[in-house]
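A single chain comes next, written as structure tokens; it is the form predicted on its own.
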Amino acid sequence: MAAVAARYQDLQDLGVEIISISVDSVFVHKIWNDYELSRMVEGGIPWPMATDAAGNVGKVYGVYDEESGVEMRGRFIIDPDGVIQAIEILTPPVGRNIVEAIRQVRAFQHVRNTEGKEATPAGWEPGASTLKPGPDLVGKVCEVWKP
């Protein structure tokens, strides 16, 4: 979360809102933010940390582990229409990559802005070539895009 907080302004500039949710209580969140996260990033976490003590939200999103009573770490990119566009679920030993999350947001925004007339290939960055989906591309992707 500290890595995300360090890039929070970049996400805000993209119009992204962040909400973190866990089975921990608001008191645990406060202690964690005040005594740990605020030492890693100035001011601590600048977005809401919600509690999901019963795991209800985690169950809906498929990250709640009934046996242990905890939620796995998940990242969900949800578009302005409320549609989940990307999901990443990792077990605690492996950290997430905020740079990749930002890249994905930019790619989803580009596709949305072009109304699906352009697709972003693997590793796409703003300004790089895109693909134009349609019958003319079938069987010719290798001619227009080189990984």
The other form holds:
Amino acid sequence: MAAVAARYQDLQDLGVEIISISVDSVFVHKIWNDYELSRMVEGGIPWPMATDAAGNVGKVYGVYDEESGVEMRGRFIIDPDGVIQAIEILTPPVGRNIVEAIRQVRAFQHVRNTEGKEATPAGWEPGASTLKPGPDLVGKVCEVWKP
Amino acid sequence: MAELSCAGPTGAYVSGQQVKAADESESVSKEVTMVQARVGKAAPDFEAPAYYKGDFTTVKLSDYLGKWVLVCFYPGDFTFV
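Could you give the coordinates for the form predicted in complex with its partner chain, as opposed to the form predicted on its own above?
Zooming out: every chain and molecule, the one shown earlier first.
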């Protein structure tokens, strides 16, 4: 969470709100934030830290593990229409890469801003060329884009 | 939302979720009808108690309509990764 918080300003600049969720109670969230996370991130966690003790939310989102009673590292990018655009789920030992999440948000925002007229190729970064899906592009991606 | 108290500190509620009482003769303890989160589909709404800027409050996903949202699940507070 501290890693996400360190990039919080980047996400705010993109107009992205954050909700973090675990099975811990709000009381544990408070102590973790106040006594540890606030030492890693100035001011502590700046978004709502939600609790899902029974795993009700986690089950619906496919991240709750019944055996261990905890939630996997699931990351969901949801657009302004409330539609899920991206899902990443990792088992607990490997941390996520928030930089990739930010890249994906930028790409989805670009696609949305073009009303779907443009698509972003693999590894796209802002400023790089995009693809314009349509009959003219079929069989010619190799002419406009190289891996 | 579920009442927040020492006895029931949590109780996240998922929109559309219905837990039906199980027939005791069945081996499956309960039948759960729920939508599943999928890319390209509407994110299932949820409402959950939350800690936010020093206060205990409630967070509801549908309150964020009109904004981009990053929802991050993680195994537990005080974990190391």
